[in-house]
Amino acid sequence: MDEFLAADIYVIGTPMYNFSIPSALKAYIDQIVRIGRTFTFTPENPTTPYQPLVLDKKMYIIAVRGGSGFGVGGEYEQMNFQTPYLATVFGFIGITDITFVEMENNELGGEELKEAIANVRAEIARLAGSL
């Protein structure tokens, strides 16, 4: 916890297993996710019970599918809990600055594959000269 709190920036990488997170990454979240810690909870203020503690941070998620059009505008994008889900627990902790970045059609491999990755790769490189 303590390590996880002295960080400034994050990076998180995760495949899309049936829709939504890796169940080691939801236990990992579980044990970040806690009272008085990250955020606090105050049951007499009806407006806003819960306050993030973790404030001021950046995220990086590379988020990766095996098939297609999960990302926003995409015809399953209403199946994609992966990026809504990692947005709203990771908001609701204070950690508001995320920057998506996705790949999909890693399970077609090929030319597919390959064009995947190097737009991935130039992603993560421009991101990293900004830092």
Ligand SMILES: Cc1cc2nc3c(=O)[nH]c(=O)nc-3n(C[C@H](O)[C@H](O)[C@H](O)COP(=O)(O)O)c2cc1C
The other form holds:
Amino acid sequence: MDEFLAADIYVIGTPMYNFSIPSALKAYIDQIVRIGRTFTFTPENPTTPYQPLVLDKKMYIIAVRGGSGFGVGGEYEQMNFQTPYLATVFGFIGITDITFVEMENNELGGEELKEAIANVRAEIARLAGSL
Ligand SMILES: Cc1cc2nc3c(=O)[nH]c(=O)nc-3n(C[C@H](O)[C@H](O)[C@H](O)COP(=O)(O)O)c2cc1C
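Show the form predicted together with this ligand, please, the one above being the form predicted alone.
The next block holds the full complex; its first chain is the one shown before.
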């Protein structure tokens, strides 16, 4: 918890596992989304019972998927509980400035995979250069 709160910038790399995130990342999230540390809960205030406490932070999420079509406008967009979930749960505690780098077709191999990796590396280098 202290380590998490001490950071100014977060970088998360995660695959999609069964339309969501791996259980290890979920376990980490369950350690850091805590009443009184990362958000407040005041049920006596029905209009705004939840208030975020992790403010003025920046997050980068590299989200990888073996298949494709899970992005915005994709055939399987409604089955994507990976990136929407991460935006929701980190937004809930106050981290709303999130840049997603998404990579699909990770299981295809061959030239398509090489090209996808090169594109993602270029995007990450561009983002790191702008820090
Ligand atoms: C248990 C498991 C579940 C997966 N579920 C999905 C999925 O729902 N959709 C998808 O596109 N890829 C899925 N994949 C593929 C992974 O997202 C992809 O291969 C990723 O790069 C694996 O990362 P890792 O090697 O760090 O585990 C799954 C892979 C595993 C092992």
